[in-house]
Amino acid sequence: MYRVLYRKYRPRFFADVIGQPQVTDTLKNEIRADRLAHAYLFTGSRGTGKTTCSKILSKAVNCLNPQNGDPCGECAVCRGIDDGTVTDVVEIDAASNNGVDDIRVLREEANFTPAEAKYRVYIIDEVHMLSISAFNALLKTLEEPPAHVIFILATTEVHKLPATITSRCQRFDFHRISPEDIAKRLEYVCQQENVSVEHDAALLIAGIADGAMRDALSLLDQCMGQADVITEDSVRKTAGLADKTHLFEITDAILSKDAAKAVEIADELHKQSKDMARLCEELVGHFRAVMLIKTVRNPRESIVMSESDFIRTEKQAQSLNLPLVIKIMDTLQSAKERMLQGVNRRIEMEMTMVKLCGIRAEGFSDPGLEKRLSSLEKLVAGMKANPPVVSNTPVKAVPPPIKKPSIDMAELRKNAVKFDGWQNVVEHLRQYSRSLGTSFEGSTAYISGKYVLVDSKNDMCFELLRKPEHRTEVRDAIQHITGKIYSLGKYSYPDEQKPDDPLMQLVSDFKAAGIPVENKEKNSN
């Protein structure tokens, strides 16, 4: 009879357990030193090896020929535990045996000495499902069990256990298994099964499994039923995932505010029987990658995707500011929650696509523009209340004098800090005005209060900034990257002389040598 992969390749020794050295090494050391606890608590997310380690531990403490802390796997007790014929090792599912009567039966059985093995081992899975009265019935036995009894409690929700239970156990926390470790194990299994798998496909399965080896092997089992060569596309098809191309296309549509294109992509995916709630989840994962690229120093370590997809995601991240990414993720999460509450998923997704394409106008409007619109609205309201008197006599308009505020450049230089995101601004400018972006190559910028001060040896960029349309483009690019509005200025050095000017350096050298500056030409001759 066919055995599913997660059962067929379940580790039989501590050395075979993937990604949990903090658990397996400690248990092996305790077994070697014969320092066994009477109660163990294994906690962690699903599929990380809690039940597997429980079974290995039950064999190791009873093995007739232990091997350096591991069970031999060949003696009668080890084979009997694997076959389920040794009655001294008992597995209890607390989800279906959670009453006080079940625990009372366990307490009575625990008093009997083992029939075949050295220890009676009780493995209680999903122990957090026990009732309060059942926990109370277990408490005394757990605290002072007979010398021949070992309890192993396993749970995914340790916070639901009473403190009186956890304090009587030796606790081991199982971590989520890293995608690379899962991918290596999947490749090993495929090699044993004579199935070819691409590394990117194994990584994709690992990403979907979210740190659970059992889930990864179950999905691999499904993929092996599709074809003998497992590719990234076949994994997506088996798991019902959207093609990664669609995620990039939807993101491009959001960036260009093309609601029609975004809705069209969503409808096409719906026709292909793609679950819209799952599409929301994938989009959240995609924008999570963008968020990490913009915030984490080494994002590649935290993002599971192929190198080509990572490069493409990195490029998209340059066109997105962080507040916008957070807003998009929040909108998608809300849409998914509504879908799970029973609304029409297709309509909800279409509405969400339209929202996302207009989110920049809704959530990140220009405060200066809002202020000007408010002033215009007040002006129009005043004109309606007091309409102007129309006269035939022409009136010559006299422009009011414009008083420019004085700017203390020395104070601005004093408070200036380097603008680390300036190169992102230049890159953004290059996307819609190559000449403007090129003119700022090699420049740096500083932020001082409400000003961004540009420092460049290329005077062309300042000539371009004289034009109002170019100044607007630069201010918009800065707002796109920072989410804030700044005024623009030129970073000038004291006495309008840059410190790397050769003439200034020469003057400084003369002064240091005690030579009067006005005589430098004579002396140089």
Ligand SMILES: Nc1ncnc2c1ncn2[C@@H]1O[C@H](COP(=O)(O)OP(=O)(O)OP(=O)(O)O)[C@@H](O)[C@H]1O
Given for the second form:
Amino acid sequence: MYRVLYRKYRPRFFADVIGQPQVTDTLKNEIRADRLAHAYLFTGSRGTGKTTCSKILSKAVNCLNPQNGDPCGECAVCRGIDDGTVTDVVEIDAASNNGVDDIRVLREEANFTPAEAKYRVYIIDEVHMLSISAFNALLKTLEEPPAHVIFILATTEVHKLPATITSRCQRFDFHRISPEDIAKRLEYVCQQENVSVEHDAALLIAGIADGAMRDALSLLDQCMGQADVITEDSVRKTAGLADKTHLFEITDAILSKDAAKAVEIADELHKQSKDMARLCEELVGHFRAVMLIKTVRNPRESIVMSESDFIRTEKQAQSLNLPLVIKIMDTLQSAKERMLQGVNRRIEMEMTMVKLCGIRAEGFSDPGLEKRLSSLEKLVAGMKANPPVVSNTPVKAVPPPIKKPSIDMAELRKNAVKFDGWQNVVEHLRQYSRSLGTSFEGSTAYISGKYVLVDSKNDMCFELLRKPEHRTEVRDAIQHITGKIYSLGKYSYPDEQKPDDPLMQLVSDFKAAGIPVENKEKNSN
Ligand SMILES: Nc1ncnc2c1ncn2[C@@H]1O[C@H](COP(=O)(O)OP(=O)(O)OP(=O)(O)O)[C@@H](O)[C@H]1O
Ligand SMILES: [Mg+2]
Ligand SMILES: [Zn+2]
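Given the form predicted alone, state the structure of the form predicted in complex with the ligand.
Below, the chain from earlier opens the complete complex, with every other chain and molecule after it.
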């Protein structure tokens, strides 16, 4: 019988759990030192090892012959837990047993001493699904746990748990697993399965899985069903990722201002029944990647594409400046809108190709865009007269009058201390909203008085923070990590260097208005 890979390769020892040393090392130490807690809370994003570690822990605490904090996997107890004959380890799926009665039964049972093992272990998976009354019943047991009982609560949605529960547990946060770690594990699995896999293909799978090992193994499973040798190309096909060759070719044509070539490629795609509006969208996606490469500190993490595609995109990004990229994206967006309004898509695409090949960063003539640029300039001019320095809304797009308490940034800067828990805040945010969490990647933060000041090269986070609901989410996340309520602000450096090139000036004006552009190359000289 075929067993899906992610079940077959569920780690049986802490040593095999990848990418979670903050969990596995700590647990092993506790087991070695016999310093066990009565309740553990495993939280973090999906497919990263929570259930797996619950099972290993349940064996490790009961194993007759523990190996340096790991279960032996061989003794009667380990084997009994594995095949379910040792009844002292109970797994409860809170998604289907979420009522108060389920927990009452558990509480009564928990009073009995274990039959075969040292500890009765209750693994409550998806614990956030319990009803309020079930939580209350559970709480009573957590308050006075019998000495021989250990609870392991696992959930992706820790914010749904009452604080009374979380505060009684030792909490472990499982992180998204890095693409390199995932790729390594995939290569190990392929080796065991006698399948050959290219490193770049493994990395592409890892990128698509976005940190979840289970998703990575599932995709690998599908790829194995499709081809004997797993290449980037086969992954792309299996995952339904489009081949990007035409996007690179069109970009090359734009770079060399070869309108004939660009139109020819578009026509060829049209002949192959490619939808031209879809092509516009793909091109926007492609230039978005270019934009991220030019603005974000760790662009690789936010861009899902194969390694070779990424390298190629990076190369193209070097030949494009940001204002140009933004104009190209803008042109493509408007073309797509017109296509959706019913103009002839092929003609529109051809016109767009010609336009794109003629675009210069300066003097681009698109009346709509120009109007927006000039209103933006006015707006920026207004803001300069009355710059908001630190506020709940770090970047204001609304022109004055803005009444702000005058806050002395220099003073705030002087008192600022590095906010060490910031990465936890960002990780926590990602659980609510991936885009919000991602926009803070690579950022750091400082605490000064009642402010948390965010320092980020990626202005997208400030853009998002303009929305009240996002500010609330970030403040809540900070409160969750620190227990305190802070106001949010943007960390600004003394006398931020103003580039003198008029175009770069425009970019920095965009930036001041909260539009996510920043030119890394320019800043680094
Ligand atoms: N850290 C890891 N190291 C190795 N394999 C892992 C890891 N995390 C997950 N896996 C693989 O993914 C499968 C699913 O993992 P697991 O059930 O532990 O995830 P989970 O965190 O409980 O996910 P969910 O939140 O969806 O319940 C495992 O059987 C294993 O094959
Ligand atoms: Mg699980
Ligand atoms: Zn054992």
